[in-house]
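First, one chain by itself in structure tokens, the form predicted on its own.
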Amino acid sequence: MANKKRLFSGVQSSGTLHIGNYFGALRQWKDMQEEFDCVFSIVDYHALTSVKDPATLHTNTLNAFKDILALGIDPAKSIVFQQSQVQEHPELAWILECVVPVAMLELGHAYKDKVAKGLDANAGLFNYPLLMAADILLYDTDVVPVGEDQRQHIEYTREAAAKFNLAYGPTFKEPQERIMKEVAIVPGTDGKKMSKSYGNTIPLFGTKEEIAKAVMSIVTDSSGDRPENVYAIHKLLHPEERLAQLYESNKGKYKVLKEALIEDIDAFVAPMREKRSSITDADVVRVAKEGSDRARAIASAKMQEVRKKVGATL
């Protein structure tokens, strides 16, 4: 894989994955395995900013591994690991915190948005971008697939790398974001960005009944012939030319259009849902251990270099 650029991406184990996760990022993971040298992480330390129950975090982490394996992430092609099993991540985050000014973090859009939505304004949430930067920089990452709303985090990562390199000499690559603009921000059932913290999601591996409940709750605008929030999600599944006749022949029939969306989502996720049901906890433990060992070997070598650069060796 030496001739391939390296890609890093992570998913929080903070709750149930939804279709926004899939179309905003996870679909790219599967497709990019052939093009890039991929490193994928279940970033369970990030989840601690919002998940305070140990049993919940444990279950969420197991489920997140099952989810990405069901989506086609192949541990034979990519490194797939658990963030908390590679201690170099929080170690590098601390070092980056010592070179990045507080004023930069105070400008963080995600932090201000989450606090405005009522999330606990803990220090972890505030420093989140630097743990994310550490995740990325440890692996000499070239490319990071993110949604438009996380573009700033990659800008912060480049800034952290540049400040460290200026202070201690060339050490880190400055990665580039890769954004699929047409699905960069997936709308939720209320029309805002789909997010677990907003409670507006459609579950990725939900039963048909769970999908139906979420879809029927989609907020519709009674002033038009086409329910825009329904349509915005529907066109993630089918090209607009295929949807044209359905929406033209059912103008104003919001219930019919929602029912069509339910059928299409269920048909789309059914094969992945079936594959996921075959993955055991033992499968996850094996994949996580093997992947974490591989990730640790890379991260450990990088941190030896970093410690030497900052003078933390004898």
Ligand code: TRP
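What I would like now is the form predicted in complex with the named molecule, since the data block earlier showed the form predicted on its own; can you produce it?
Left out here are the partners and the other molecules; the chain alone remains.
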């Protein structure tokens, strides 16, 4: 434990996960727990910048916990907690807001993109990177696994840490991003990259019927013996040697091949799907509470140091 590096990741509920998310990035998570001392936070206060319906925020948070637990994040190995339950996060964000210039936040890509898409430009959305910096800095994080779109936020985190350290003395570790390269490009049912916004997904925790419906809608062109869009997904599940015979003996029989793919996806996702459906809301509440207690113990010690450094003590 002691010599492992600390990894921190914030998880936004992004709705229904699909097999593209899984083979693209999520399958790496489970193993990161062996290499790093991991802290995972369901970042509901970040979500609050855009989710305005309380029931939706609540359900999304429960679902995000269920998703990551089903993916193999183990509360016995990692700290898993709800951001809003550890008050040191918004508290440190405020202090960082007092050392970072507005001009830096005005250059934020994520802020500019969201405003361009018509999201209301609330102050929370503007300050979002500093709440994220607080998430990371409270835990003396070494490594933050993120997608390319989050690179700037990690740069801002280092910048905020450096500005604070310069003003008040060494306090925060400057973290490194670990850009999660997509380990596989997963094609959707139309052959384009699988993505929620294209509506071409196969759900990760879907029922067999839902999987079947999506697979049957895979676009095949009748020019070749092998339906390439079917094959491209199939080979994520089995080595090509293993598929060779199936595809050889069923040349042109697209329906048979799709049915084989349905069975294989179903067999692959079934354990995760079963695990997810066995997790109750009460389980989540218990895991989250335990996780918040562990997170708070670390965060409150750090904040005590920070309050002292800035002079907020008597």
